[in-house]
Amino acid sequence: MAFNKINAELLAAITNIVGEDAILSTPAAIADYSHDETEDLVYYPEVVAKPKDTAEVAALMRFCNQNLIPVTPRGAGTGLAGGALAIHGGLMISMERFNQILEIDELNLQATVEPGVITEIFMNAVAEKGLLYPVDPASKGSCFIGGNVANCSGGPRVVKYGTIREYVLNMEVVLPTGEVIWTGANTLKYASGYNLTQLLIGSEGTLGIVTKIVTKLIPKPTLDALMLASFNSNEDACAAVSAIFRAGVVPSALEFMERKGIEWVIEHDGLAFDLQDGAEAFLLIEADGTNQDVIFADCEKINEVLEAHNCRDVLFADTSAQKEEIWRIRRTMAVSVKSNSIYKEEDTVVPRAALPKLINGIKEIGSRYGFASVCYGHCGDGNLHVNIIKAGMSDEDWNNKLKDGITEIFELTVSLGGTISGEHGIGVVQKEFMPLKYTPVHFAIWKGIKAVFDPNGILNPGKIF
């Protein structure tokens, strides 16, 4: 599909439709728009539209469809695979000015928030009624809501919660031709045709632009217990992760944090955390809550296991400042990484029980190729991300051969049962490594199942496949 540049006439049009105060069309004003948290992929947008209600965003879509424009949905920009970048340049489409909680609906348990809404901003509006949203993201912080729903985003405490599927509803989204639907419906059961709200989910903003997100949201633990546990190899503390579910023990949260990792948020944010001498991984493991008397019980049934697999010492963590201080070390280490050294991420996610052959694999395959790696995540889920560190790689090889390595360790990832991304999304940077999993039949179905939704090919342009 050959697109087309947006001349002043077009620009004219597309400021008609929201404004003059919500253009950005200078490479100065449009800078901060050209990137996410992709290592250093870099893409300008042609024009960056900030609309402030449905009917401007349906408004942009119709033109720019008609027009053949390239159309690239914008959320926080805290993305890692490259999803909201405009690659085509073409009009970004930020989403910045939908940040409202439009209601708390406390007797059905649910609530409707605009996609520009901060996630942990939501989190802690339903927490003050008591309430829950589990989806909670290393950069809940920053992070928009229909972000995480365009990625399928995680965190911690999907392992026992579940995952943003399980929690939205139904959505409102304008359709890249620019007619606006609901999705679903605001019920607990959907079996009423295709479920369009699933597709739409982890759809990285190809098939429509999200205006208005209905979530479930669920009764707040009032209890937690934080325990800190060490291990002496990576082996011993993944395969310490199966075991504890096998037990009949699920978490809140089960996070696996390699010894590097912390060393490097420990020098980044100059905490006074005190790191043993022969612990070289470590498993952060939450219980929560009603009834502290299950929690304790849980925690002893670990901790058995804990034992079982050669665990060198526990921390249960008994004050709320020492808690922060923990889930502070993990929540900051992909920042602390990035910070040391020239890196790339991988998004690896594989049955909870191959865990201990991923990792041991990943360092092999970095220990012939030349690379370093620092791996921490969600090991609850099975979910582990990779950090590929240069360390002494040359330039040559780090440019040239990195990618063979990186092939390898999904070519791993996938034997094992698992697959090419967990939460992080395709975007731009894993779409080359597809192939590795998916067949021709999925790439048809899926091309089959955009060009329905986007005829003209104009929403988000070059993602996924």
Given for the second form:
2 protein chains.
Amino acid sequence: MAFNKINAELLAAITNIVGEDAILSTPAAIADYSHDETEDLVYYPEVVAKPKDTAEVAALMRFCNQNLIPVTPRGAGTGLAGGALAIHGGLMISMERFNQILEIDELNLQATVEPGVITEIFMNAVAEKGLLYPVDPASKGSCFIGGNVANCSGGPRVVKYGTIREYVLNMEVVLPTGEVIWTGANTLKYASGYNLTQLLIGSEGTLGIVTKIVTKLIPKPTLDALMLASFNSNEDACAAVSAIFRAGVVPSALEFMERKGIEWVIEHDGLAFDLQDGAEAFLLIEADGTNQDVIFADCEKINEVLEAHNCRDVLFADTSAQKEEIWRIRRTMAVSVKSNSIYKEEDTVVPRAALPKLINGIKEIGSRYGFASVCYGHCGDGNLHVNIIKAGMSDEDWNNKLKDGITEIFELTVSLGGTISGEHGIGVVQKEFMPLKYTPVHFAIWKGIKAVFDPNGILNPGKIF
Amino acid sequence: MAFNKINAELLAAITNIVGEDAILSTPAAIADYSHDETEDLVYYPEVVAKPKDTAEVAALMRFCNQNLIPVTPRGAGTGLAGGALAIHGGLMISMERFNQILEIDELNLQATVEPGVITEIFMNAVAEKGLLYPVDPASKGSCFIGGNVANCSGGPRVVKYGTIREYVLNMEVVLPTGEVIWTGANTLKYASGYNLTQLLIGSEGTLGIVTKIVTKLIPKPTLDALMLASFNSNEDACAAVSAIFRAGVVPSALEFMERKGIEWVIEHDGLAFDLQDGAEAFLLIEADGTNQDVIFADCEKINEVLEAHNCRDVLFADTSAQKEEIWRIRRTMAVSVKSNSIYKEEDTVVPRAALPKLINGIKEIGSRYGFASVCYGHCGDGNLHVNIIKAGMSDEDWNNKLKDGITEIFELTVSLGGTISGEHGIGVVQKEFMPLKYTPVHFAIWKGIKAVFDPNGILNPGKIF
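Which structure goes with the form predicted together with a further copy of the same chain, now that we have seen the form predicted on its own?
Below is the whole assembly, all chains and molecules, this chain first.
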């Protein structure tokens, strides 16, 4: 399908839909929308529109569909796979004005929110009512909940509370044809036809633009405890992970961090944190609940497991400030690593007991290709973010040979029962690796589904496959 | 698409795939496969095949696809919407020989099972290892886990633990073309293309035949407490439901039962259970966990809510035997009601705070149409099973006017934010009501997706839409 460029006449029609104040069309004005948080990628859309309501999104989609203008939906631009980049130019639809929490329904423990609400603002709003919306990616302070839906976002609490997939009940969606549907019902159970809510979650804005989201909420745990355990090796730390669950405990967070990652956070943030000599790997472990005795008992069981796995030392955070400091180390790790080196980030995910093999394999591959790596992530879910660091690699090798190394990492991931991305999505940067896991039959089905929703292929083209 | 009948030549080819011992082709032999647990429906497939492995299922599908023979996949035949009935004749593929638990992976807390494993057998097998697979429909002693996947089954523990959707990680599926794929990866997180696992769950055997299922498992709670609360009215009981969650408690089961349902269980099962005079509605409430103090505290909070909602009396089950008796009342209710009267069962689901309006509305509609009803179900999820009882309704009205009454029930359900089925599926009996909730756009998308998987429309034709 050949797309059309947005000429003056088409721009005038688009402007007419949303109003002049809601249009950006000069490169200077558009610059902020030309990249996300993915390394090195810059693509300018021709025009950015900021519709204010569903009717305007529908009118824009209808118009672009009729005129074969590619449309890229845009949340907060915090994505890590280039999913919100206008790689074919065209119109970017920024959802930033969809920033209202429409309802927090305390009787049903449900909320209705617009997709441009910042995740943390939503979390805080429901927390004020004693409720929990637990899907908190590291970017929660800036990402939009609509982007979380698009990428099937997770974050550290997935290990106990599940991904966003388990919280979204129903969505209002504008289809590429401009038609508007609700995907399901505002119910906790649903067995009424193919589940379009679940199909849309994680579809990276390629099947429709979400304009309203109905989420489930749960009672908020009132107490938590936080531990930071240090180990002599990555392998010891990773091996402890599956043993914690086997001991009957489901922590509310279980995060892995390599020493190097913490060192860079200390350097980047000027943090006064005592990194013990020889400690190579760390587990951040949180237990939450409503009863202090239970939390203590969970911590004791966890501690026993840690000791049985050659743990060096366990720090129990005593104060809110200390908890906050430890969480800050984990949450700022991506930014710190990024600021220290040219890098590429992969979002490997495997069954959790395979983590030791995965991390050892990554180091071994790195040693053969000459790259370093800093690994951290949601080890309780088997989800390891691999930051590949240029280190001593030559520019030529970085540009030409690294891809083979990444291919080996994903081959290993797949051989361990895992897949290409756990929570960042495929976007534009990972799609070349998808055939390592998926067959032509998968691609045919995905493309077939795409064509059902988007016969002209205008919506977020070039993503996933 | 005109289907072909299975003539002698086609039967010979089918027999050749699975062997003569695995073929049933006389009406007497097929009788058990001509109905499920849905009221009044009988459809004979022409032939029943019982393949032993994935390769045989694939060969059968390929053959039927090439020869335009309709295929109906069959689990245990416990469905309540006619989803496993061969309404177009053709070949029924019974999955009864897929009855092996292939692996219980205690390190990853995952299991791999075949779809013909009886749900309770699977639950018991993992429980022996201290693990929980919590998806236990009332039919758990006879239904297959494959049928549970097809219908997105729930059961009483959904309220705390979620539906089967939250436990299935990956599936091996034979597509209508005979191709075999794994839908995803054995991982707790997944952001790698459209989620085919989630799309297949609840698709009622219309997109593919599941041949292996990888499930998540969780640590098994070691303790529980069970309460049975009685109320003067359905409305009081239902109003208490949402208040329990608002008090910060998530029970592991929260079931509603009308007096009439319990009376019929007592009559049918000869149970010596003291039904208090004047008690019209009951809530069965279970709290589970690993700490007795927490469970007691939860029960106290629940008790306070019950008292604030005009509860008459709360029975705490003291012994395992007493717990078992109370659960037996709930679990045998469907069978007891069925044995007492001509009936039709609907599977309404609404946001839980809408339950009082739903149940009052159902009674009001019944009074206008002349039917009685016995309601019970998973009120913690807003999921109410409505058993419509013929009572004094004339045969003519039952046959001709009842549909209007059911339409009104579903119109009410939809107006309250709910949908046609929470966990029984649409199958053949509910599909006429789907337009009450869904638009032509939904139907077009569903049919489009169906055509992607099943271009010849051979797999479970005539179901859902």
